[in-house]
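A single chain comes next, written as structure tokens; it is the form predicted alone.
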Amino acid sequence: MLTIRPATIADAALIKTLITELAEYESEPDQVRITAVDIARDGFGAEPQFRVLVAEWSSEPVGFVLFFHYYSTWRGAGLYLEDLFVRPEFRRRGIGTSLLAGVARAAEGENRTFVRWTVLDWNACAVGMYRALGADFLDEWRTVLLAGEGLKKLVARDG
């Protein structure tokens, strides 16, 4: 019933839809700025910036994972998992674990030594799954994002 497959450029609109559903789940739908055109260009062009695996249950798309190369000054080459999402009605069927396993296989196949990601602290189901898989939580680290006006202001400061 479950199939995990690499996304193709034909999946750009589907990926955009799943990203929007994820943003709605996280109560941040107004933060999605990316378009299907952006996804097609950035993920499937001459120099792909990311990869996506799509989960299908009985041929119906039910989730995705988006990841890309990451380099740590302490650990070396790894993969960064940006988003993992399974539609609510398909959760607790092992789909998220299978998507994560696909990323782990990609890391191992490319001699990358780790997979890194963040999870919202209120997402108890995801936190529980990651703990059960043996993931380490780096609670002392804070995620930082510089974008929009803050980014422009910094560029202008030393420009």
Contents of the next structure:
There are 2 protein chains.
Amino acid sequence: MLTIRPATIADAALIKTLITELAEYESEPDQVRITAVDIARDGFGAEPQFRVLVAEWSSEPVGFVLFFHYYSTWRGAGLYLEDLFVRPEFRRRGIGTSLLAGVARAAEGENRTFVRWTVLDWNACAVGMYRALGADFLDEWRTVLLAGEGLKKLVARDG
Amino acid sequence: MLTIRPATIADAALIKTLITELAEYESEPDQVRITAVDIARDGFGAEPQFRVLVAEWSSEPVGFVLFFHYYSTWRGAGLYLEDLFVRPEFRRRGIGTSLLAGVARAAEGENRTFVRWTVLDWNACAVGMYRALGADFLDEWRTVLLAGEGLKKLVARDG
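Based on the form predicted alone presented above, generate the structure block for the form predicted in complex with a further copy of the same chain.
Shown next: the complete complex, the earlier chain at its head.
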């Protein structure tokens, strides 16, 4: 019933839809600024910046995972998982774990020794799933983001 | 007095030394598994997986920043800063901010709209510096890492 397959450029609109559904689940639907055109160009153009696996249940798309290269100065080459999503009505069937297993196999095939990602602290379901897989939670580390005016000011600083 | 310059393959041993000094500062000196050979191959080979800027004070190397591409499904293309370090005796001279400004300029030059990184929660000095620059702290997000046996089991799961 379940198939995990690499996405193609024909999936750009589907990926945009799934990204938006995930943002809605995270109560942040207005945060999605990228378009299907961005996804087609950035994921499936001359210099792909990410890869996507799509999960299908009886040929119906039900989830996705989006990931790219990461480099740790402690561990060397790894993968970073930016998004993992399964549509609510298809949860509790192991689809999320199968998508993660696809990423784990990509890591193994490229001699990348770890997969890193983030999870919302209130998402107990996901936290429990990751813990069951043997993942570590690096709770000493805070995530920092610099964008917009702050980034512009910094660019101008040493001009 | 201060120069920020892109690293070359000749800096691989220096970068390894600075990475180790940073891990010592973070009380995790045994976590550094990568070698100068790994750094030369992964950073300065056919397919560079990261870039490094070196800070020099009167031609003496005093710090570095290591970064690579990141892709956000909300914001599109950005940069991820994996390591930022200034030797203790050269702190409080704005060197860290100048290294960050170098990364901000790299982002601007490539139409990348944000820089993302993590900071140890007890590093009040760094947290204060990032806050002063206008950075956001994404404290709802927990960092997760899957490696070693957990990753191997997942690879075997759907085999």
